[in-house]
Structures are given as structure tokens and as C-alpha cells.
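Next up is one chain by itself, shown in C-alpha cells, the form predicted on its own.
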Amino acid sequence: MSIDSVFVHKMWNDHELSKMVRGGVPFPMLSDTGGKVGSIYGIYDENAGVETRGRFIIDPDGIIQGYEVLTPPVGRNVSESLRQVQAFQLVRKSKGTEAIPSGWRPGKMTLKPGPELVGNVWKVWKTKMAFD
């Protein structure tokens, strides 16, 4: 979602994103002309009429699970956003029996939260994950 029109989104997807992400972005892009939603999330600068670049991952229950806010000169990584959505989906599906380490990719090893993992993440990381 951005303050750009749906027409700007279409041009951006067709001429930019589709060249960076195979098939383009796999979800709808929404237009927030006027910055109403951006104001709620604290990323819309009403005086300048612009939004700071923000990404919010909201679960099916409406709870923000992750977010990132960047100033305009720094771009976002769509692949990382998709990876994080997949990680949150896996954690949700597992009902908390799996935790996702940094850099995880679908099909790679996850962590099993529990008392035995406390203080031992480095051991699991070193022996099983470093070369995944």
C-alpha cells in the first residue's frame, strides 16, 4: 500500500517489479491516496505529503507480527518480505512448536523451542544449520 494511485502501482509492477520478482508481486497492491492508513501506522508525513517506506506483516487475527520502516533512499527487499511471511505462516501452522532462525528458507531446518534449547542455540546452529 502506498499513497501512489493504482495506475502508478500497475506501471511499477509491470515495468519494474516483474523484472525483479518472477511474475511480479503475488499479492494486491493497495492505494492510500491521502495517507489515512499511513497516518494510523505512523509513516505518513502530512506536511510533505509522503509516506516513509514501511512494511507491516499482519497475521489473520489482525496482529502485527513484524514491521520494518525505512527512509526513502533505502529500498526494501521483496524476497526477504516473502521469506518472513512464509516463516510466520510456518510458525502459526506449527502452533509455536517451531521457531525460525535468521536466514531460514522454506524446506530448511527450524528450531524446536523448549528449555533444552536455551543457551544451546549456537550448538544447533554450528552443527546443523551452518551448512544448510
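These numbers were taken from a predicted model, which means no experiment stands behind them. Numbering follows the first chain given and starts at 1. Whichever C-alpha set is largest while still superposing within 1.5 Å between the two forms counts as the rigid core. First, how it differs from the form predicted in complex with its partner chain.
Remark: with the core as the superposition reference, the CA shift of K108 between these two forms stays below 2 Å.
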Contents of the next structure:
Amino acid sequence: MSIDSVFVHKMWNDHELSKMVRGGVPFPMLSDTGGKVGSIYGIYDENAGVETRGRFIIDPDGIIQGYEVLTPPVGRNVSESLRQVQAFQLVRKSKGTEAIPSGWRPGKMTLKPGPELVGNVWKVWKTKMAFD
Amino acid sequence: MPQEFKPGCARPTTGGVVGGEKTQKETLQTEQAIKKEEKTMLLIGRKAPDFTAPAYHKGKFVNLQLSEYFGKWILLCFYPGDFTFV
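So the form predicted on its own is up there; where is the form predicted in complex with its partner chain?
Shown next: the complete complex, the earlier chain at its head.
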């Protein structure tokens, strides 16, 4: 979503993005002329008149589980966004019985919070795992 | 489902935040609420504000509403503008 019109979205997709992604952008390119939606989400920069790089993870209940906001010159890491979605999906599937330690990636160990884990995380989770 | 629309000469504008246009008094209250919201900006763990917006999707212009996608996982991404470099 940006403050551009759908006409400009079409031009950008057809003339540039479709050369990067076969078939063009697969998801809807939303238009927020005037920045009303961006203002509600708190990422509209009124002085510049543009939206900053805000990214929101919304779960199936419509609840915002996480967000990240960057200023315009730095791009996002899509893999990190997907990793976070996978982590939230795992937590949801476990109905909150599992927690995702720092540095987790799909397939790696999770934590099962409970009285016996208090003070014992050091036995199952090592600091280097934060940087895996 | 997203409704396709035929663009006219006017630039298609944002549908807006669902809840819609209100009387002046109500609008003022909404604006005050938004201002308050911006100060706190603690959206995490709360319902994502619903909105409608025009979009370009696979060769068509469509109007869609965020809540139509509830039931799935959504990544809502904002960016400064088309043809920006990153």
C-alpha cells in the first residue's frame, strides 16, 4: 500500500516489477491516496506526504501480532517477515503451549513454558542459537 | 470478495477507514481519537483497523476490504512510493 494511485501501480507493475517477478506482483497493490489508512496505522509521514516502510503481521482473527517500521532508504528482509509469520503460526497451532526462542527458524526447537523451565532455559537453549 | 471497478477520468481515491464519513461532530471525535491513537501507537495485540481501498491486482482494478481477508494470515506492507528503489 502506498499513496500512489492504482494507475501508477499498474505502470510500475507492468513496466518494472513484472521484469523482476514472473507474472507480475501476485498480491493486491493497494492505493491510499491521502494517507488515511497509513495515518490510522501510525506510519504516515505527514511532512513528507508519504508512507514509511511499515509492515504488519495480522493473524486470522484480525489481531496485529507484530509490526516493523523503517524509514524510506532501507529495504525490508522478506525472509525475516516470513520467519515471524511461521513462528506466530506455530504458537497459534500449539494454542500457546509453545514459545519461540530467539534465533528460531522452522524445524528448530521451541520452548514449552512451565514451572520446570524456570531458571533452566540455559540447559536447553544456548546463546549461540540466537545467531543461527 | 473484491469488486472490480471501471476507472473513470478522476483519480480513484481511497475508500477509507471502515466506519465511514460521519457528521462533522462525529468526524471531529474520530480525529481526536486518531490523534490520541498516534500518541500511544500500541497496535500490537489489538484488532487491525479495517479499511477499504482500491487496488491493482493481476491486471484489474478492484476495491477491497481488509476484513475480507480475516481468516488468513495477512502481511500488510506500506512503502513510500512506486518506483522508489528499495
